[in-house]
Amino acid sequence: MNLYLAPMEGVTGYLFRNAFHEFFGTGADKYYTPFLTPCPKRAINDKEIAEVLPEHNKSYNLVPQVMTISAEDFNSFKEKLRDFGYEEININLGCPSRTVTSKGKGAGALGDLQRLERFLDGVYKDGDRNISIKTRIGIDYTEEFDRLLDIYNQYPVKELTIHPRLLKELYKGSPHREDFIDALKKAKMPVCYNGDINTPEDYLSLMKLIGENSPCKISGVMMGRGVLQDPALIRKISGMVRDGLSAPEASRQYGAKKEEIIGLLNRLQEVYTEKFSGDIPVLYKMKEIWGHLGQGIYRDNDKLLKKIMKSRSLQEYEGYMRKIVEAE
């Protein structure tokens, strides 16, 4: 069973990767980008170069995502690269936000068939073994990835990460994992599950309703806003595949350690301090990590949680941060 690191646009670049895998990387056996983004009128950017640069990203394994429906811009796209070294390459089909979705990619992607098999027809035209794929199950019905999964079953596709939510549903709701299931017995390729494991006991869930609705594997699990929301959630359930620990007993073993959490918050902050200038962008990033914090292992840290949102100053944060850490 691999556990994988989702991508999420503004908060898992490089910087943040190193700091988790630094301190909570035990277990992680895959990594992606947020979505780069192909443009057929420049060649790849700063910002992603420093995204991919191997020597940005040595101690783990890394896979790039990009978002295009264009196969011209994919395909030059991926022997950049492949120049950086990087094998796999992940197709995102699953963003829902509106400024994506509304130029027809990532899930926008999905509402136009035709476009999509032309595109995927151009992608795996030689045969690439590589390229992975991240979707959704569809625009407004779940009776659309039926016929999603015909088209992907097409092709060699290396993985396929299933997040089994409508486009229209974004994050709310509960997933369609009844969907998941029915995919996970017809797929031709690796399935892989992502959508709302935010707990030990989310995967037990998860794991129990396959095990008792399908003779099929999943390859992997992907997380993104449960492991923002408690740090040690791959090692937990690292632990419970590796050691056949009880989701308490994984939670005790492998739970975060204040000293863990106040390591990564550090090095977060010491990371952005060299990257933005002055204090603002880095408050704000910080802000932004405890956004998730607060709403996993520090949930119930209230007068805490929205003093460090007030924060004016670094210093004044750093002051509310080590409050409501060492607290616990």
Ligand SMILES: Cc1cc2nc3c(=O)[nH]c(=O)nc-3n(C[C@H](O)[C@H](O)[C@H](O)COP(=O)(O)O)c2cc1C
Second form
Amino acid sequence: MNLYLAPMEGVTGYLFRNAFHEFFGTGADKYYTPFLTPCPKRAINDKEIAEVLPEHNKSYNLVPQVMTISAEDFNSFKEKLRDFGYEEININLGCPSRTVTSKGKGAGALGDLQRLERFLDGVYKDGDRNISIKTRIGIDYTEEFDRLLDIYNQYPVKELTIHPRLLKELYKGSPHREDFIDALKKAKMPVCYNGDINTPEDYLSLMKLIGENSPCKISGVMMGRGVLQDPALIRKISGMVRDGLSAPEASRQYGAKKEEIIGLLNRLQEVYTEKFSGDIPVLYKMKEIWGHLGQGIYRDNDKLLKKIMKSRSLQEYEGYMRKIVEAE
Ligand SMILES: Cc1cc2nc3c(=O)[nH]c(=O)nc-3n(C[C@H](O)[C@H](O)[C@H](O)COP(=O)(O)O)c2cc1C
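Right, the form predicted alone is done; let's see the coordinates for the form predicted in complex with the named molecule.
Full assembly next; the chain just shown is listed first.
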């Protein structure tokens, strides 16, 4: 069972990944870049180069994620990524943002199956076995996934990560886990699950559902917001999968320590301070991180969370940050 950190645009860039890996990387098999978008008019741009530069991604396995619906653009971008040494490349067929879907990209690609097939024909035409896909299960109806899976099954997809929500659902409601189980039975490639695994117990209930209903196994679990809510989530689940611990034991043994949380937050603040000019954008980024922590391991600290969110300087923020972490 592989455990992955999900790509999250605006959050899990290389500065975040490095800081996260330093303090909480145990058990994470792969990291994905937020989506990179090839464009016919320009070569890979500076921001994207910074994202994939091997010097910026030294101590972990990184999979660059690409979002396009043009096989030609994908293939030339792929060559650039291969020059940087990347083998696996992931295709984004799940992004629900309107700016993306209106151009037929991300989850928008799931609405025109002929175009999708043409794209995948071009992507896999040389039998490349190192291209993985991350997908939603359709646009409006869960029944759409049958046909989508028939299409994916035609290609040597390295791994299919399924986020079992529809485009129209964005991130709301519960993932359609029964549809995921159906897909798992029919898929010809390794299948990774993604969606709402926020605690070790969530992982166990997914495993129970799979175990009860299917002889098939999943190749991995990808986690996003849950890791932001509890940076030790992957480590805890790894403790269950690899050391055979129960969920409470894994939480006790592998839960986030105060020094680790402070270490992660200080490192993020330090690298964002180097990157941005002025304190305000750094404060904004730190509050964004706290938006997630505040829904997770610090959710019972309403008063201090509010103070963090209202802080007007980094100094003020740091005072409340230490109070909340040290109070736990
Ligand atoms: C802020 C944010 C940015 C995201 N950016 C990407 C992205 O760049 N590529 C992608 O495939 N998915 C992206 N996603 C989706 C996540 O990778 C993941 O599929 C989703 O959050 C569900 O998993 P989770 O419940 O474990 O968070 C993003 C999600 C969020 C909340």
